[in-house]
Amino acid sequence: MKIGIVGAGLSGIIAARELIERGHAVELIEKSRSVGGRLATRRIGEGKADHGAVYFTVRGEDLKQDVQAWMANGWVTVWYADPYPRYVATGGMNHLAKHLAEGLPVHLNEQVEAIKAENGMISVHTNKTIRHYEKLLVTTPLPQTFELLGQLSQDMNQSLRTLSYAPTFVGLFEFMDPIKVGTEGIIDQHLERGLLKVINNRQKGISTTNLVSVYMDEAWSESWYARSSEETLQEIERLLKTVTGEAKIASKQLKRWRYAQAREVWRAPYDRLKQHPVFLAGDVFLEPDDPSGRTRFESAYISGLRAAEAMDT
C-alpha cells in the first residue's frame, strides 16, 4: 500500500519505520525544516539546548527493546536514575529523531492545508502539491487535525473534540560563566511559582557551553501566552534568578509550544475515521492499561507503533 503520514514527530517516524518494515510505501509530510516535533534541540553559538522533551523513561517492553539498540548505537545514554533511568539523546533530543528518520522518505518544509477523500483515495493538499494515498496517518495535535480534515472531521469520534491542550513557554539562557543547577543538572521541585523545571544542558551532557532551559508550568504559560516575547522573557529571567542568583546572562531566547501537553488523554493508542482509511496517532493516545496515565515520549512511541500495526491489516 501507499501510505502517507502527516507529521514527522516521534509517532510519525515510528509508524513509518514499522510500515516500511512490513513492506509498504510510505511518505512523511512535515511542515518544519527538520524532523522530530517536540524532540527539539536548538544550537546557540557553540552550544546546544533541548527545548522540547527533556528526557524519556521506559515502562513497556516495546520501547525497552528499541532503547537497548539505541544505546548500543550510541544514540542515547542514561542521564541519571531516580529511581528509574532518565534517558537522553547524545547531542540533543533532535539527534535521536534524525537517527530514527534516516533513510525515510520525508517531505520537509511542506505545509498540509487540507485532507480530502477523492476518487477512492485520500488526497493531501499541501502548499506545494497534492499527494494521494490509500491510507493516511495524521499525528498533528487534535485541534489542527480537525481543521485539516475539514468535512472529513465529521467522520471522527466527536468525543475527541473535548480534549484540550495547554501551552508551555521555554526560556533558553546562555550564561557567561559555568553555573550549577542541582546535582544532575535539573531542578523540578520547590521552585518559584510558575517555574516547572530548570535544566543545565552542560551538566546534562549535550552542550559545551553554559545553556539553561527554563520550562514554565501550564497555568503560568496560559496566563502569559498573549504577552510579548520581550516581556515574557524578562519575567522568566526574574524567576530564573531565584535559582541561578546574579550569574551573568550572555543571551536569551524564547520558545512557545502552543500544544505542549494534553490536559486529558484518549484511552486507546490510536483512532480512525469511521468511513475512511484515515488514522490518528500521537502522544495524547494512550493504551487502556497505560500505567502513568499521561502523555509522554513513550506514549507517542507506542501510539505510532500500534497505529502502524492497525494500518497493516
Ligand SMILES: Cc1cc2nc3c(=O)[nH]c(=O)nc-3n(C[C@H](O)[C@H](O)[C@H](O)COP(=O)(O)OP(=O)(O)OC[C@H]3O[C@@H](n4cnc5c(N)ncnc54)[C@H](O)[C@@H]3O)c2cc1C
The other form holds:
Amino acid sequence: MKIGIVGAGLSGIIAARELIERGHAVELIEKSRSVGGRLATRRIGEGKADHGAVYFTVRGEDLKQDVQAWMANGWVTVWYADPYPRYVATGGMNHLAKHLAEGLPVHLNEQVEAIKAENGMISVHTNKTIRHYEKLLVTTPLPQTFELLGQLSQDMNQSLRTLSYAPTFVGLFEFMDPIKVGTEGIIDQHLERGLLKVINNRQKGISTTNLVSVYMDEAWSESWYARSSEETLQEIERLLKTVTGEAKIASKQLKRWRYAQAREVWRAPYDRLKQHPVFLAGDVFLEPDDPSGRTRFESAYISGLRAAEAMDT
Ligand SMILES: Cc1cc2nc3c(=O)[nH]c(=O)nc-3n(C[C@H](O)[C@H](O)[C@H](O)COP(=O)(O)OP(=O)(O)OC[C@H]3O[C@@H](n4cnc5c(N)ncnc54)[C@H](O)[C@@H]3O)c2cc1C
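Structure of the form predicted in complex with this ligand, given the form predicted on its own:
To see the whole picture, the full complex is given below, headed by that same chain.
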C-alpha cells in the first residue's frame, strides 16, 4: 500500500519504520530541513545544545526493547538515574532521530498546506507539489492538523478540538569558562519562579563547549509569549544568573516553541477519520492505561507504533 506520513518527528519516524517493515511503500513529508521535530539539537560554534526533549524515560515493554538495541548501537546512553534511568542520545537528541530515520524516504523542506480526499485517494498539497496516497498518517500537533485537514476536519472526532497546547521558551547560553550545574548537569528544583530546568550540555555529555539550556515553565512562557525575543532573552538571563552567578556569558539565543506540550491528553494511541483513511498520531495520543498521563517521548513512540499497526489492516 502507498502510505504518506506528514511530519518526521519521533511518531512519524517510528510509524514509517514499522510500515516499511510490514511491506508498505512509505513517504514522510517534513517541513523542516532535518528530521526530529521536538527532538531538537542546535549546533552553536563548536558545541551542541538540546533545546527540545531533555531526556526520556521508559515504562513500557515496546520502548524498553528498542532502547536496549539503541544502547547496543551506541545511539543512547543513561545520563543519570534518580531513581529510574534518564536516557539521552549520544551527540544530542536530534541525532537519535537521524539514526532512526536513516534510509527512510523523507521529503525535507516540504511544507504540507492542505489535505484533501480526491478520486478515492488522499491528496497532500505541499508548497512544492501534490502527492497522492491510499492512506495518510498526520503527526503534527492537533491545532496544525485541524488546519491542514480543512473540510476533512469535520470528519474528525470533534472532541479533539478541546485539547490545547502550551508554549515553551528555551534560552541557550554559551559561557566563556566551564561552569557546574548541579552534580549531573541538571537543576530542576528550588529554582526562581518561571525557571523549569537548567541544563549544562557539557555535563550532559553532548557538548565540548559550555552551553547551558534554560527551560521556562508553561505559565511563564505563556505570559511572556507576546513580548519581543530580545526582552524575553534578557529576562531569562536575569533568572539564570540566580543559578550561575556572575559567570561570563559569550553568546545567547532563544528558541520559541508554540506547541511544546499538550495541556490535556487523548486516551487512545491514535485516531482516524470516520469516512476517510486518514489517521492521526503524535505524543498527545496516549494508551488508555498509560500510567504517567503525560505527553512525552514515549507517548510519541507508542502512538507512531500503534497507528502503523492499525494502518496495516
Ligand atoms: C521544550 C521541550 C522539552 C521537552 N522535554 C521532554 C523531556 O524532557 N522528556 C520527554 O519525554 N519529552 C519531552 N518533550 C516532548 C517530546 O519532545 C515530544 O513528546 C516528542 O518529541 C513529540 O514527537 P511527535 O512526533 O509527536 O511530534 P513532533 O516532534 O512535533 O513532530 C511533528 C513534525 O511535523 C512537522 N510538521 C509540522 N507541520 C508540518 C507541515 N505543515 N508540513 C510538514 N511537516 C510539518 C514538524 O516540523 C515536526 O518535525 C519536550 C518537548 C519540548 C518542546
